[in-house]
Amino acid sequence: MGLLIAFRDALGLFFATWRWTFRGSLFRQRKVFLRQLHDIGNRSVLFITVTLGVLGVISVFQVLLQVERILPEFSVVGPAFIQTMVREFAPTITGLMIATRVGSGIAAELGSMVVTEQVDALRLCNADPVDYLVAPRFWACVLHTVLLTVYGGVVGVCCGAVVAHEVWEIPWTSFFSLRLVELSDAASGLMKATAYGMAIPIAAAQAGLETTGGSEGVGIATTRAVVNASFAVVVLDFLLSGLSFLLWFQGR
């Protein structure tokens, strides 16, 4: 029952965010939006670079190690890895990393505003917290989740290519071949990135706005935000992967 109530509240916050967006929230709160673009996007670049770079190195190394033992034919490793990175690794790993860094930050910031009664002050001034606090963070997260997914995928593929070329002497042109990547793969990856970008700030904002108590309550809200946002990414990955299979991959 508690899970259904949380889902209902999150859905209500999601629709309220869209409603305020159509009412010009981003134009009124453009300074907040621009600041959130920097906080969410620019400060996540190094985090995403290291995470996806290491993932690319480890994944390609382990795959090539096993292929060398079983069937020393490396021509398909690069194209298959790029396809997997575009469709699965880049959006999902990026989403999980943003859920931990950005989700915790949003929940901590909004939770602190709740316990210090700044949110109540907004309501007394006839300012809706969704308009002032949630909508700018929501759209900044959506935009940068998509952009960081593309960037992280490029980093992961390039790092994997370096390992393949330097250790197994696989030609660059062979590894960077896109013969297995189709438009449906890119569409699936971008669809996941967009969905994660919408789910993470909603889960984090909901946890922050429901904060009770003092500093202990902020800590609890931050933990709940990370757990809920990460869980949302995992569930959406499962649902969207199934939807992608039904829409695009079943007919192959």
Contents of the next structure:
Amino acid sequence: MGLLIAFRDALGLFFATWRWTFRGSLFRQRKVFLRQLHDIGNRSVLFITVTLGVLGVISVFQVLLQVERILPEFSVVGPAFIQTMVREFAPTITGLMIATRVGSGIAAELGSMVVTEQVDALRLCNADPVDYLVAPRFWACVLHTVLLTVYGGVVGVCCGAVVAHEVWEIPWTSFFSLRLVELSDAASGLMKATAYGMAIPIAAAQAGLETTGGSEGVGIATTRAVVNASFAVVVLDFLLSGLSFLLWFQGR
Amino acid sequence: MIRFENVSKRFGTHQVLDDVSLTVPKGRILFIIGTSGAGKSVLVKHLVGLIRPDSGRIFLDDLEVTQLSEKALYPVRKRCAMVFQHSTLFDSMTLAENVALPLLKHRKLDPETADAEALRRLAQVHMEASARRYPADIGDGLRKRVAIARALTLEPEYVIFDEPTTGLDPVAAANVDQLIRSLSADFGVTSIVVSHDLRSIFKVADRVAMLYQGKVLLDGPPSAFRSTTDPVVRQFIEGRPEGPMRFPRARGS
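Next block: the form predicted together with the partner chain, after the form predicted alone:
Next comes the full complex, this chain leading.
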């Protein structure tokens, strides 16, 4: 029951964010939006670089070890890895990383504003907290989740290629072949990144705005934000992978 | 006139307000006192719809605000300002932007006019030189001054002050007392002041109400407060650690 109520509240916050967006929230809150772009995007670059880079190295290394045992034919490894990266690894790993770094940040910031009564003060000024606080963070997160997914995918593939070339001497051109990647793979990856980019700030903002108590409450809200945002990424990954399969991948 | 009628509020198992009734006549100043956690801030937040009562009714003049929607509360919030305990300035805005916000949102002024008015309001609390600075750049006492300027910028008929002198130096606290008195005497503003500051109470209040264990223990003029023989009120006035007073449990405990 609690889960259903939380889901209903999250949907309410999601639609309220769209409503304020259509009423020009981003233009009015452009200063906050630009600051959020910096906080969510620029400050996540190193985090995403390391995570996706290491993932690329380890994945390609493990796959090549197995492939070497079964059939000493490496030409398919690069294209298959790129396809998996585009469809799955880049959006989902980036989404999970953003859920932890950005989700906790949004929940902590909004939670602190709640316990110090800044959100109440906003309401007394006839300013809706969704307009002032949620909408700028929402769109900054959507934009940067998509951009960081593309960036993280490129980093992961490049790091994997270095391992393939240096350890197994696979030619660069063979690894970087895009022959298995179709437009539908890119569409699937971008659809997931966009969905994660929307779900993470909503889960985090909801946790932050529902904070009660003092600093302990902020801590609880932050933990809840990370759990809910990560859970949302995993569930959306499952649902959107199924949808992509039905729409594009069936029979390929 | 402000009227609370049999207001009750519970958080979890903790009954914070239990059948509280209070009236503040127009233009008068009511001080609400009580130990920390007695429900003073909870009570005043009911007036502007930041908290909804479990039962009871709240009136602002003849308008019942108890169950108004968020949208219907906007005109109420225009008439009734609140100075919060923690100043609550918005960190991402300059001091001038903080003060201009109610003008932009409630009065729909254009940004230039709102900014000019904000500077005028800041000058009234001697903060105009810091107008372009951010809340994080100034101290607590100065932030409180700006918060008062922001609350008064719409020239409200009712003002709620939640511990307005806490954290202020004696001179600044005396200025705030003088301001509250002058709002009532010169502009007919009705004020509710949540405070522990006995010096302010005896200097400024028209009436004093003490909340204790969710109920109104005393409601009368400062002279009645000063001369009461109630042992709990006496312990509060004299600030004695020993006595009959029982302290509220922390919320949720």
